[in-house]
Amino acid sequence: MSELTAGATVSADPSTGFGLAGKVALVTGAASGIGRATAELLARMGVKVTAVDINGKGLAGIDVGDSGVTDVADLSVPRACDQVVASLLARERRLDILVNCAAILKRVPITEVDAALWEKLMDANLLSQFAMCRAASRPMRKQGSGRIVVISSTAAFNGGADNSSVYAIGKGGSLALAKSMARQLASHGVTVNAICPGGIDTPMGRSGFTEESWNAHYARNVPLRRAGQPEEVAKAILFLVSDWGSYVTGHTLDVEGGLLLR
């Protein structure tokens, strides 16, 4: 058996926290849904979490432990992304994990999308991810290690349901971003992967659905016959940012109950 190469890590037992204890993470979109579930799960694994969202009221109730920090910021503005990372580095001196969950969804027929709405959605859903990846990758390159996860969507593959075309287009861009960053950062010990959730039971996911239409949609279209829970996506993210995901980069992981079967 060959010796481990430089930068390779092994965590023997998930009860040890997947090698995450003491790591420093930044999770965006953390006021609700997948971002909140991810921030809280990482905190339970001993990670020092900075939870970021534009919704300060939503952040107020998040449980990121005694070492956790919340930061209210509008990440659709690249300068704010730089400031969030700079503030974290001033506190912690390093950044090990970035999870890009921040997004907004507007259900509008594509023929009625004007330039203002296009810009708003692309800035929030794609520009913010690019700016966060760019800012986070700088200290990670210097460290020679890091984990980045970009949240895309099954909408990137099926064009988006219920008039969410612009959201789908942005999420397609997220996949290209993850693959481009993965290729460029691999030699610096930084992995970059994408998660494609399907229908997840979040306030954003339920937008435009009644309770009856929501349940009927998943019973009809998803092999597992239900929507996913935010915690189920958070567990997939946990794998990718842990020592157990050390040889996975440029990958797209579907978490969608069999919706795509691709």
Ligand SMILES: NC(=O)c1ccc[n+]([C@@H]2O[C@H](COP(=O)([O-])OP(=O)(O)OC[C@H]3O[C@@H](n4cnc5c(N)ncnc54)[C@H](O)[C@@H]3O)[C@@H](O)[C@H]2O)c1
The other form holds:
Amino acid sequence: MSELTAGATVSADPSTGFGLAGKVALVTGAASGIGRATAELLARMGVKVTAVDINGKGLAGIDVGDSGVTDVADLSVPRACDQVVASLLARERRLDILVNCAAILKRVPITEVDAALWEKLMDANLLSQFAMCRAASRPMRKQGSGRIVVISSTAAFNGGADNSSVYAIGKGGSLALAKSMARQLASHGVTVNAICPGGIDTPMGRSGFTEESWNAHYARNVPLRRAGQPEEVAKAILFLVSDWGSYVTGHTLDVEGGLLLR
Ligand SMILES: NC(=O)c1ccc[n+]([C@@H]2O[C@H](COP(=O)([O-])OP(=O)(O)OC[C@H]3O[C@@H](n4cnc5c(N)ncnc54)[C@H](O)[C@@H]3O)[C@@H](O)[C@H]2O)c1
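Now show me the form predicted in complex with the ligand; what you just gave was the form predicted on its own.
Shown next: the complete complex, the earlier chain at its head.
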């Protein structure tokens, strides 16, 4: 293989789990919603999954198979992110995949946002993604391979739902984080991509809606006329972290039923 084709994977076969069997993955925000669906889908593909969340009770119900483990941590604290990666490396000796799903949403009018709320949201949503990417990229660089996915949001493009400016600003930061990491890690065989979900049927997605307003909102505003399911985002993530996404880096993949169509 020449230097120019090194790292290329050209023979992905879906019957072998998209080249994922035996890989080692860390999924954050895995107690709920998109993170949980992703952790469970990867585990079904034969990936050894470490599912991390601040919510230990929520993690208890996850199905990541016999080789999967759970880890309770507050990822808004960078030291905790380092610790999560260090424990995983002590067990597995390598890290192939990082998926950053953990986040919180608080709806407050921008004029009423104080420094404490700004810090809380930015730490949980953006600092946590940065610290996880930084910690995971160290072993990936040494291995000369790795896949990182950062979950942003359509809020990064349209300013987000009412009163969610700080969330939207953080999600804009997630996009810049993914692109900047992609640029710096490409020569080490590590891809970094962002996913922008639109409205997805999770506890966060449904916050602020009644059943009636939820259905009416999607029928009116989304070309596919419905919200997405967490598993539909998990499948897009699977593409990016599998052999099938081997030549994709620095990309933003919108999974939003056409919400951003202009
Ligand atoms: N649901 C949507 O409509 C939607 C739309 C766009 C983007 N997103 C993004 O998708 C990702 C997943 O969201 P979801 O809808 O599945 O939300 P969710 O609320 O169902 O899950 C988020 C998980 O993150 C965990 N978490 C929050 N703060 C944490 C911390 N400090 N440390 C560790 N874990 C923490 C929560 O406990 C929770 O289990 C988020 O990044 C979110 O911003 C969601």
